[in-house]
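The chain below stands alone and is given as structure tokens, in the form predicted on its own.
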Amino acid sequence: MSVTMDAKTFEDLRLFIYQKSGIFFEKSKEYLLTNRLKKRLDALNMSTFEEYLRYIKSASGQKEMTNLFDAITINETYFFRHIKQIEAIKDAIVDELLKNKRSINIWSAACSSGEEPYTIVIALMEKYGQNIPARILGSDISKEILDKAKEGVYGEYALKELNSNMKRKYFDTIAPGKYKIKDFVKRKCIFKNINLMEERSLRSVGKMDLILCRNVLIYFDSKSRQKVIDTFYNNILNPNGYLMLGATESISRLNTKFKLCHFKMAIAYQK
């Protein structure tokens, strides 16, 4: 017998899942908070939605939230997404930030399976050799899709726009088809659990010279938008920080204090 979700029980979740994480499911998205909430309905063996919604409001099922956001987070990506604003990255916001300073602390915030971090470990590499004059943070609300970017394994689609000497450089072959990010690149990242929307979480970020936030704001309304960009700017960017959001996304109708900068086929804001 399917499972079904009622209305009520729909809006309680969404408004569950909205407060913990900034995550907001419009009505048109039930058919996907139902299909991947089901998974979690047969682990614990449990027969309602209804069920699961008391489950994670109680003390005992605060061990679940970990698999809620596993189960609710979307995490398709690869190397080198969006190559304009990786190349504006290394060529000029990189070259900006060291006028001043000798090394630079890079965010990901949001990095799924890891792909975007260790994206800007390769990238600075080409220009700069294996000591890049640069730290780099990975951070992202599930720490399944963390210990994934911590293990760095990946398939082909994740590489399918590195050529096969960028492929030999950074990666090593340990199966058909699967490749292993090496050592040296791996150990120039560090990844953190971190909620956007909660402050003790964010606290533990420090300060930062630059921030990439890409496709991640698409999944909050407009007052977590605003949340965790005046928590960006606030409390994290550096002066004359950047943050970089996805190719198609913008902070344009929000109060904000960002400056926009142009650069070659690709945009980001400077504090």
Contents of the next structure:
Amino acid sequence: MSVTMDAKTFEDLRLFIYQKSGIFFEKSKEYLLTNRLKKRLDALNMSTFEEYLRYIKSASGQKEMTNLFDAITINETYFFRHIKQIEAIKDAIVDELLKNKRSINIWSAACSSGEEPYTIVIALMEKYGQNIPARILGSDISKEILDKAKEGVYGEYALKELNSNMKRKYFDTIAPGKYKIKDFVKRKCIFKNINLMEERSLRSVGKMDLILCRNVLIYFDSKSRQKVIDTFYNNILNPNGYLMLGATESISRLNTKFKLCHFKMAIAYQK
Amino acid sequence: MNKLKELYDNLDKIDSLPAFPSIAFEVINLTRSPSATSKDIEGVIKKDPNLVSQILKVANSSFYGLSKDVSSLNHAINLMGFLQIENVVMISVVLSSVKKMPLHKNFNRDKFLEHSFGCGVTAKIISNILNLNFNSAEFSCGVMHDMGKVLLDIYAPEILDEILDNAYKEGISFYDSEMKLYGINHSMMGAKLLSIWGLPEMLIDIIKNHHSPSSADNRLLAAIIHVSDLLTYSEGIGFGGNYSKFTLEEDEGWKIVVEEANMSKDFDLAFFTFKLYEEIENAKKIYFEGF
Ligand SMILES: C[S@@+](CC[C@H](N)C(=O)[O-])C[C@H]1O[C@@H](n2cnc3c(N)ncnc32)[C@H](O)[C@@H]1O
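Okay, that one was the form predicted on its own. Can I see the form predicted in complex with the partner chain too?
Every component of the complex follows; first up is the chain already shown.
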């Protein structure tokens, strides 16, 4: 028997999720929300979404929040995703940022299972060798996914963009189709649990020169996107620092002081 | 002695200078004459079997998808329209000039052609998106904009190398590099060639000012070519290998476009960029097929 949700419950649920995480589920994504939350209903032995909604709104439901975030976020990611952006970072942005300092701070602001921050490390190691002039922070709202990032074990899918030479160089094959990121790469990243919608935890990252915030703001509505982008601009990015969104994401419709810069087959926003 | 200045001053005395075929000239005069008919144009084009086959090739490319099999020149002309015929003629001129280029190590002929066509196509797409009507001149201008570089490559290859090297070393544009080293640039060079050829002033104005659009008579068209040149590079069409950035909002050409094309305040540059890139992707498949 399949559980469904009525229009009102969907409205209430998405409002609640939005207020907590900034992720906005469009009507067309209702099926996604239903599918994902069904697993939580099963785990909690509940039979309706109304019951689940009442629970997460209650005081005792607080501990369900992480599970909720884990269930609704989409953790799709892989190494060297949007490769032109990675090339622009490696070949142009980093050079420019390093003109005035010896080392830069890079933040992968929704790093999922770690592919993105590790990709930056690998790209920079291809250019500079193991002593890269950058510190990399990876963060995500989901603790579960961060544990995966820290573990650093991946399947074929995550490595689909890498040739065998690159695989050998940066991964140990621990079982057929299972690759563990090498320690010298892992050591360059630190991971933190940060909710982009929580101003306080957001500011705790300190100053950054480059922020990657790819494929996460798409799940937010414009108001919460604006809030996050303002905080990036006003409190986190150093002067002339860059923000990179997913390949086809945009912020220019919003009120922003960021400048849109064109690189070879990639765009980025500069403070 | 400034060798580039010498080349520039004596351009009209060079015997082996790439020629603008008289047939091409006749065709352009006809396509721009209000009283010309497709029969007139057919009559001229027929004299050049190469041109005939090129036009049929384009007419049969997927760009004109609906047509099954265009085998008569007259059908092709009617199907494509005069302006498109003019474009093909311009392209054939650029192609034949470029064939004179030595197979140079740093300056790749095919990549150069790709960049030239890419710029023409991009100019056309931008004009469409912004609802500007240049009667297809934006395409010819785009395709011809770097003709000056062809001259450099044929007559001063070692200087071309030097300019490229210097641009690479200093991380500056080709234009800035040649200006710094010689005070002469490929826009001037190209414009002079076009005027030796006796091409319309309007075309010369744009080629001459595609790096200085505010000095052009037709500022808007020069600006469109300037911006197309940049975007062709950032879209990775043609030669490059250079990853430096540009910011449209701060670009001289883009500012002219914004001002003269009456763009609204809430114009979304990122959205425009995505749309443009998507169309360039499509056009790549269509245009480059016919040649
Ligand atoms: C599709 S992944 C993107 C991963 C990577 N940036 C990429 O582009 O490949 C989206 C990630 O955003 C995280 N996320 C969603 N909402 C968040 C929030 N409010 N704060 C921090 N991370 C969030 C999800 O947990 C998920 O791991």
